[in-house]
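Here we start with a single chain on its own, the form predicted alone, put down as structure tokens.
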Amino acid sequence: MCGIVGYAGPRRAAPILLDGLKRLEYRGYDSAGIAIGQPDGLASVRRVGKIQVLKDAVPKDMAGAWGIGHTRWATHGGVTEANTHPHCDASGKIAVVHNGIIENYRALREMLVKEGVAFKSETDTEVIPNLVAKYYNGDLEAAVKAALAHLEGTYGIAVIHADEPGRIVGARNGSPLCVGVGDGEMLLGSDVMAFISSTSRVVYLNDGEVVALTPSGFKITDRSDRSVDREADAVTWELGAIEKDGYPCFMEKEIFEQPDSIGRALGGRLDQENATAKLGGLNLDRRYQRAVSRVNVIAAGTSWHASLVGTQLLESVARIPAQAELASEVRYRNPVVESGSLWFAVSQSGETADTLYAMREIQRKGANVLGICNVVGSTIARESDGGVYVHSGPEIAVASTKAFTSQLAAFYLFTLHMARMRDMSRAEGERFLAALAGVPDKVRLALAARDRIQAIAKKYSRCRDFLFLGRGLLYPIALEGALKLKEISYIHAEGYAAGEIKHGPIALVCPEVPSVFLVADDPLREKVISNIKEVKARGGPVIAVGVEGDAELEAIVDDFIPVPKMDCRFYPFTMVVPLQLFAYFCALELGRDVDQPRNLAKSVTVE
């Protein structure tokens, strides 16, 4: 993996193919290539590193109007210029770029080895395009497929054959792939990011779909070798949403654009006449709501973290029992799907292989999953049987921020609806339902600590282990600040609930180890308050992420960062933000790459 994007046009396709991938940079990616088609044969050009040192390699003057290109991140075999796609058969005139990983390999290798192919590289891709090259006889389509049919594993993949000028094949298996419908030139890509500054008509293709596309239109076929027709969705992100807009970095952008995009997450969904709140894609009838007696959620990393929020809130504001689990987990445990249970798949692309493959086997045993995603047109987003879409926009850098936050907006809002169908009073709904609307008020007032909490990371930046702590609601959004310094700062941090200090976590408390604690103004304050003084009477330094004005935390820790005052129920939203921007000031302090860190790709679509 990582990123796709292939051009037939009647344009150069060199400087095509570099924007896509410039713009696939947020992925995550060690190396980059593309394969053009020109009169005499395929012209390759790959390099490790960032895309600026492939497009400084490739000619100026590169002819050719169609060709593929590809990010790397390093599945089989090490970063070098050997394993960087696209990967070529043994005569040079087929190439391939893939995402995913082909399990068998070894095996098809083997085989291939035997019959005189001469492998360049340690990747499994390799492998795809000396089967299409042994399949092939003078229609790159019908020798695709062939070598489809010996492939194992997950895979998204471009194909071009130097004998056949202006086409394009593309498969997809567990990896997205979608076409982009230009004026008189086709596109394609990984995600719509590939070709947006082109075109904003795309196709997305479904798993077992193969895909065949020349400059005059594109045709897909099922695995049965069936046509199927499929008209074009628009894409409504526009080409500003996905610049820095002035901001040195995407993530700093982003954590400052969660009023907004909180905001778009509850736009048109709260109910003030009913004092409720409208989920229009939920696709499940008023019966089948009231007779929900459990709600599952599958997710992986950040999202899960907002899941496990989610999940405590529909137990003690809707009294409906709910669990959040990690997909990676749920999928080969054989889970129990019980009658009246309702199920939620949350990420934030929409495309997260764990995720997906845990949805799929619950569905498989009858359950209704409903997605929360913000990429429209994804595969989750498509396969689930219903959800909401949390409208954050374009999320370019890799540690999500605003995603998280709408995807806690989509849990509160599902609160509310579940809540008002069941106890909960007119008057109750109409006080969440207020708190609710002035989150994103809240979150800007907390933004407004961005200068101190740059000041307290520039302090803190070079220890080496930090905990993090919270209770309740809370205790989710310690394990997220500790994700989010361990993602772009790589400082080791582990999250815990305060209350578990005592078992363990205690041992690591040193003038060396700092504490974070988010300290809320409900009824857990003073026990949290008593975590902190064992933490403190052991050397350990304090830093408190608690309610404007509580000058008695203020007093007993080392720093302290404010957050305004509002419903203890909604701390989640005010309380992740200065850690978001705590991990971002001690990343930059550490000069890492804050939005493409090291080994992590925006969308992890391999187990």
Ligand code: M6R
Contents of the next structure:
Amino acid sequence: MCGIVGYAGPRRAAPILLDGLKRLEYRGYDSAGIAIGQPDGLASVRRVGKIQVLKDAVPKDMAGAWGIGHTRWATHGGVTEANTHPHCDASGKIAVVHNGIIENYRALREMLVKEGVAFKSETDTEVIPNLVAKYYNGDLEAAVKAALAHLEGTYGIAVIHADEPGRIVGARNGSPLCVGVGDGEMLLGSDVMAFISSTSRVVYLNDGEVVALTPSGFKITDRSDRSVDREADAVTWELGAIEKDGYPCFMEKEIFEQPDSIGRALGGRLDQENATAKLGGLNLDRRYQRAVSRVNVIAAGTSWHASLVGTQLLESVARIPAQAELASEVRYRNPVVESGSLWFAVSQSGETADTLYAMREIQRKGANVLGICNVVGSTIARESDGGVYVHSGPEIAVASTKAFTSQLAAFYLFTLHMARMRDMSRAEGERFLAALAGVPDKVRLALAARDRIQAIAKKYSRCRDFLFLGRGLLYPIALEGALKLKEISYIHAEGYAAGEIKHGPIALVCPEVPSVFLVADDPLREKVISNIKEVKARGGPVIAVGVEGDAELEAIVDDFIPVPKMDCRFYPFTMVVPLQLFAYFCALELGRDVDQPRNLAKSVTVE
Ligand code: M6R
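Alternate state requested, the form predicted together with this ligand (shown: the form predicted alone):
Whole complex next, starting from this chain.
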């Protein structure tokens, strides 16, 4: 969603802010702007559309060594230049960029209008610079704090004042914000991407904190105005990891990175000696773990699909009752939190508002919530009671791919760990471990079907509706395949449990609606074959993702995509790969913006 960048230092701010905004593009946005402090006041440029449009509009030699920038994902008010951030107060001396939603903005706006303020936008944000102006008395930090006392809702903000050169005040409540600590310069960002080309030292803010920064340092204060001492963390992501590396877009690069990213998720966690998995970050003693009687998982979107696989696996392999739920539902349904239940919050970004708020609610009820996150230092990672980093490396494309397979890896590791504490024998542990260690190579082999998948995508990309069907562990993969296709190609797709089609969806089957079936060589294979025959009998085209060498399957379907043979519990890793590639090539065929699909944001930080 929206992104924030700020810079104060000796260099020209404009190119640094524009570079930061470019790197924040992946979050999803529809307009962008910058405001820069100059000797004669603030200069601001805002544009609807891509960062390149803004870049073209910013004078090449724009002076000024401190400023703020923003990518806006519209919530309040349409996608117009007037609604684009930064927003200024009526005098034009104070500029603000804001992520989040000010819930009581209408009342504040009415109050300010009565005091003579003329508003220029439809946004909730514009009340902030005007409130700061109302309290400004020569000290920007004090005025921001006074203004914050009136705000209800969520915010990450950055504020500058024309009369306070080199100073930026930031504040966080529900929307992430962090400081980039440079040498003789300071930066601010909604995430580390905003400043990763300038520094790899970061200080994360917590909710309720305010930061005042200048080129030489920064000062954080908490809700009670006490000063907070916090050391900088090192950003472990390399700049190279956020480049396209010769690929036409990030999504393709990230799909092809999966053998390595899964390898990183497994790295150092396969305990051959004890035929189990080592997960150092769980922060739970063995007796507690042994007594866990239920696992509940909360997540959204693709992370929820990984959780559906994970919970099925926990039940069938570790024999622990387990359930995955949509975070947006859990939060509002007053869930029963039993003693003995262990909760997980699963999130690539670690910032998804639905997941974060659901996690806090569960913690309030007294349960331990572990995180499965990719982004180190993200809010869910920091606020959870322990957990597993999946180490995918930065995932830039809005459609999640490599983070999904790494989340699967985390669940497989956790399942092995829990199963070996219970009834799984050493011999079975060794088999599971060997299969898990072999996953990166199997995924590499699955990727070899690239060209065949591209040809199949070309053949079907003009269809308007698709069904994705699987059973057991492959049912969540069918959901994921349908989500990928919808997200980036805008083709309507539905994921179903294959056994469910006769209860309704089969009515959709006709020559114009292809069905994509996932068929493993497992005990459910014959049943899925029957489902395929039901579809074929009604004239529906069938694409099957199946096991290499399955001639019987290949003979009855229109198009066949092979994955290598493996232990059938591990097919979710390989069978998702052709679905990712299929969605990707359909989107390319249709000329879509694959990395930044319309209306979507990478990290969904509002409800
Ligand atoms: O960062 P998270 O994993 O919490 O994000 C959850 C969903 O917003 C995310 O998976 C979304 O569905 C992706 N666009 C899927 O490709």
